[in-house]
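We begin with a single chain expressed as structure tokens, specifically the form predicted on its own.
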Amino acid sequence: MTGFPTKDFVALVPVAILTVGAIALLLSEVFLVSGRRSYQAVLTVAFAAAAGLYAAWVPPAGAVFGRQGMSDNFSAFVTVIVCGGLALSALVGAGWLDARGAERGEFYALAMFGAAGMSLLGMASDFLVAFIAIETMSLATYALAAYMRRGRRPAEAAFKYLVLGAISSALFLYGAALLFGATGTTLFSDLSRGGGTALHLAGLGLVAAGVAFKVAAVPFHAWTPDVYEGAPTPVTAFMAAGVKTAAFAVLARIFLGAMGGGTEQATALGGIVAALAVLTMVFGNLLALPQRSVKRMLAYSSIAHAGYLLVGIVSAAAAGARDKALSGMLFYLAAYSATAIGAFAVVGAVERRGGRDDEPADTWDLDRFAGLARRRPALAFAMAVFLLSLAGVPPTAGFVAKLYLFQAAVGAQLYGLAIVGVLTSVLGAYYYLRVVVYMYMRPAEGAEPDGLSTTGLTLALGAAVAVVVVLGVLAEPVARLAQAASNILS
């Protein structure tokens, strides 16, 4: 008779911090007599804190549930880096709700809850545990993006966020069956043992087309602007650094399980996702080109985005450039997250308030930043800093990152998708300095309101803001980390 598998369940406890937060919030509203809401955020953002600070200082437990989940340092690494995007978009998400009249206890559980599957994920190691993981993402990331039910945009938003969801969700499952039936197996450890028969690799590009929709990679970006357009933008920054970060990370565990046998099948599998990255890292840019809409602009940026971290995944899989490509990776996830979020912080505080059926056409058009240096400057600093680093200008951690990341796909020899990140990020510097432009040399025609100003809001911003330039200036103690983090556990 075996003992309580004590180490197992310890392993899940920044997923039940989350979980319990989540719940308690959800009870705080049957009681809740007032209808002051404030301190919901703030719980949020002490219990994002706390699983947080447990990832980060508690050993990991290595291998549990019979190596079905990897309690590692790229697995506390990825929920370190969710724990943050939850808190930054709670104190993002507080004021901007409170401002409409549409604050409640579901929208920070939902938002808990979603984060409590992202760490998850980035924990499993076996198809069963990141099958549940990205559904109980996925359902909270739903029915978040159809929080501000009044309107055509939400719900269309989340209509076409359900669909790519059901796609991405049935093609990853028969994937991972089809995968069973060729290996014996649900683990990702060994998906080399196919031996790259017809069943192993039509499962293989099941589960890679599968994941490719979580991380909006092209040609599976279809609907991802819509959505993210559509979704209410604290929902839309928390998806854009969460869902990310923990589709990357069951990716990069997957394609190594995968690559493991050094055959034939990996020299393809690494083609295909090698492809993948360049036409994700050029469509996203050249997409993003003709936008007006600035929260647009930026959707189609995440998409990009998505093409430098595949970079990465492909990097990880030659010889000696594994722990660079991964450790590279990790910092970017961390730094675009910070980015990310605190941009679309921004450009929520500057939109218009919608009215009963649906948000004026010009609410995030890029006249609306015009002279926003001269109404707003400290606003206009923080959006000139998250653009200057998504461009990946010195000394911001996007340039740091993207360094990172191009260096380890020359030291794996890949010259080719190193040359098309950098020219790629030289073309995105176009619609990044644009904004910047826009802000601190057009006027503003015409009266235009300050727009969003709270408490949550500024702590969000200068949080995202130092996060940036600190990692961009002192990028070596966090890069040491992600090192550490590297070594994926199988």
Second form
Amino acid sequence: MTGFPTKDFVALVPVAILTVGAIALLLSEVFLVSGRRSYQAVLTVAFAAAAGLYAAWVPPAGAVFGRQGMSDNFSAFVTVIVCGGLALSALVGAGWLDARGAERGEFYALAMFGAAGMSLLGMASDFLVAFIAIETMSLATYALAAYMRRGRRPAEAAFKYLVLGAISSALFLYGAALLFGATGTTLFSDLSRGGGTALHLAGLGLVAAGVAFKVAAVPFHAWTPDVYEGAPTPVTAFMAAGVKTAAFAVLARIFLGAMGGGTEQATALGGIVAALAVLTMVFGNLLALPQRSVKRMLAYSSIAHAGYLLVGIVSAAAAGARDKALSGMLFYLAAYSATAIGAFAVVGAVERRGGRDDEPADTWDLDRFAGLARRRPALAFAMAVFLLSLAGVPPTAGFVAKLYLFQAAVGAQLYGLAIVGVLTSVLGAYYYLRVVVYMYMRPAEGAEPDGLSTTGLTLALGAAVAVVVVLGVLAEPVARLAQAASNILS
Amino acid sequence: MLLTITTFLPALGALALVLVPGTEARQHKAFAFVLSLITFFVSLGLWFGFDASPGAPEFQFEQFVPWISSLGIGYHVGLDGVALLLVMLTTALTPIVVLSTWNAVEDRVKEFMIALLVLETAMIGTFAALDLVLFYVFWELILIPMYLLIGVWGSQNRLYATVKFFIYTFAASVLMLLAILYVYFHDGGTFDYVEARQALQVSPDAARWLFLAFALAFAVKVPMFPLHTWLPDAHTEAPTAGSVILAGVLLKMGTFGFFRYAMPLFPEAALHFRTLIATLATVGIIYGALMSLVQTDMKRLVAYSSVSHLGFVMLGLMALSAEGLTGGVYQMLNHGVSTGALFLLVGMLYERRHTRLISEYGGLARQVPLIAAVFVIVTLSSVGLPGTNGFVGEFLILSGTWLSRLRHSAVFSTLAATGVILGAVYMLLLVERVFFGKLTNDHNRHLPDLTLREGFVLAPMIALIVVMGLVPQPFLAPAKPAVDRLVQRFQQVEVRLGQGPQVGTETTAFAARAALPGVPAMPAPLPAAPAHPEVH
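What I would like now is the form predicted together with its partner chain, since the data block earlier showed the form predicted on its own; can you produce it?
Next comes the full complex, this chain leading.
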């Protein structure tokens, strides 16, 4: 009976593909003869596609490694989003790095290691596995944030990210230890066992705080604007899509595990997450309002979107709305990932470049977008599509995603949360539209350079626009997949 | 199928325009014009194919295709008579608008035409939708092209106006989305309007909140006092084409929303808030008229007059008598035609003099006699002179309100009637100050009169004003079944509530007689509430 657990390892194939890809790229740097590195992005896309397609096509294996990992449709969906995000970010990154003379295999390798961690996190159903996955993902993203290391801002961003990320990991780990003390297990599925003690509640609170750091929920959001703004733009895109998706996946599993018993603690946890959701939606949107730096505005907007996603998590507590809430969350993550990567890609294309690696203060200023519709009509159009999707205006993916999530919230009778959600999204419309106003309705101040234009960028933007529009107009196939994936194993 | 073709033909045209090279401005105009004309001719098929007999199905040209079934959303479209009239208004106005911008828009013509065509699709879709989410999608889709039309091609203060327009309408609509979602969970899990209307089960309290959520979205669009403040800005800053579409069609989406969604879905709540809405409508009538009196900017004046006119429509709807409702529907069309024409005329003057200030004009009648003549005709229609379309609508609304069972109906209709008088005052003052009196400003000495193209723009409007004034029957007939159904629906509710009669008119026979003499060409008794339940 103690044969080699083939099935368990087969479930890890997507993670393995990404890891092998990362190693291959690292090695290729060693044997590189010419200075041409354009193959690296292509290779990254190929590995990401392989991992994503494997996850999408091969039926999930079920519980693996003694129920410490769950290979189900949910994890497959998460893996596909992560791999899609990786591929798009790599395409965006290629031109961006090349223009700065900074294209190296390490960049793609780190991104793939990070993606491997994210995919693993989507499967984790045990605190230890989750912690390993979180660390894999985080270490890679810390390094990526510091990739343009000579600049002042990237250095600050990376340092902040590292310190605060380490704190959040510590909180998570300590919470897991307390929960082990309270329940005698590290499995999510047994979380509701041994409820009622103060130890249990403290453990849940610490774990929730740790994950709240990762998803950038208010009041654990303070690192986000600085890190998002300081990190190289393709990295920011990757973080917004990948880290958010993976963190929400594990949050959903933990939350549902803790909800299992329907105890008082569960209700308390639900209340805490609901409060986080309200704070995140309100402050994320309010703080985005005054930003003049588009990149920083998008960082705050990613906080706001985390708030909407938290509404989905809370809705999942209601048994009747669980399927809808989880599938809505997955759909939202897919829509948001495509949209955010696209938006950051445009930001990366128009940003001003200073000497060396230091960005001038107005790198991402709104003025950089003035008159963009005349200079680069296609780029401006793509940005407008992304912004409308972020604002949740039909016929874009963002609208269907919001509809989906709020439908779940109304189904779970969380009317207050839903009302806060739609009203704060009006604030969102205001600051997103401001960028459109600059692009389409204001003339350029001076002679602005045209910005970046590469094949990779064009491909990535085209793909992102296509995803945003298709998810907005023909959402049915993806909605059905999300619904199939909402059946979480535990 | 025909309806779907009509809806998406303009959008397909916009897509084709994307592929045409950007520098050929004349081509873009011609293409957009021909396409909108084709759309109009296609929509004529709807007009002639519509069966307005009482036995005909409520929604015609129906089509249902599953869309996002896992969320309960379907592509379900169909027209009742009121929607048909508004679709026809849309398809008729669009080619006129395209023609009117021939020389006015020089910059980014291609994008302008694309925005206009997308806007047309969204407008037709809003009227055609029979699925709540589909309706919401089209409803919100309007915002994007309109936002661009005002923001890119508008005048001085356009950025403020367009952002205000977008945020105002967007903020008001999101709560409607939540209400739609709530309906989904209380009608057996569908967004389909026809099914939802049948199966909706909500408590009276919930119904009131839902009604308010819908009503807020619609009231902003109408716009009802005190939610109207976006309108003068948007109208004033928009290019002529934008103003015409805004006044002609977009505002009707609000009143249409009340007629189609807010009132039939939540009749009890509608009865509950009826007096409040009628009060706001009456305040809007008088306030809009008084504001018009003091405007110095022609476009702003016409914008405030819209607030006043739409107040009449809302009052007619809230009267909940067949006459009032019919008048409300008719007044929607009238306002689209006459205010649309007014904005076209103001736009023509603006093209000649590049100012909208009334004080810059004076004594133009000698220089531009044709424009002056047309302006006077349109003014008479706007103030509701017998023989023009405006009279039919206002008369039906006022008589319908007076005779209705709306509490204090006499007060409402009396106050509203003063609005008619004020309307005559500000419109005639405008005509006097612009076209008559002494010609003092030298810039006005050599203005060209109506060109042939402008003649083609205005001729259909004048024709509609006269025809709809003298022969209203063809335009009233399609609305009748829809109006009757709504009245019947309210009568059922009335029976259920058991608080005595609240809808319809006091005395059927009198209403029919009263409606007759004023409108000579109107045949047979107006849709007086059939078999009124005095007996229940």
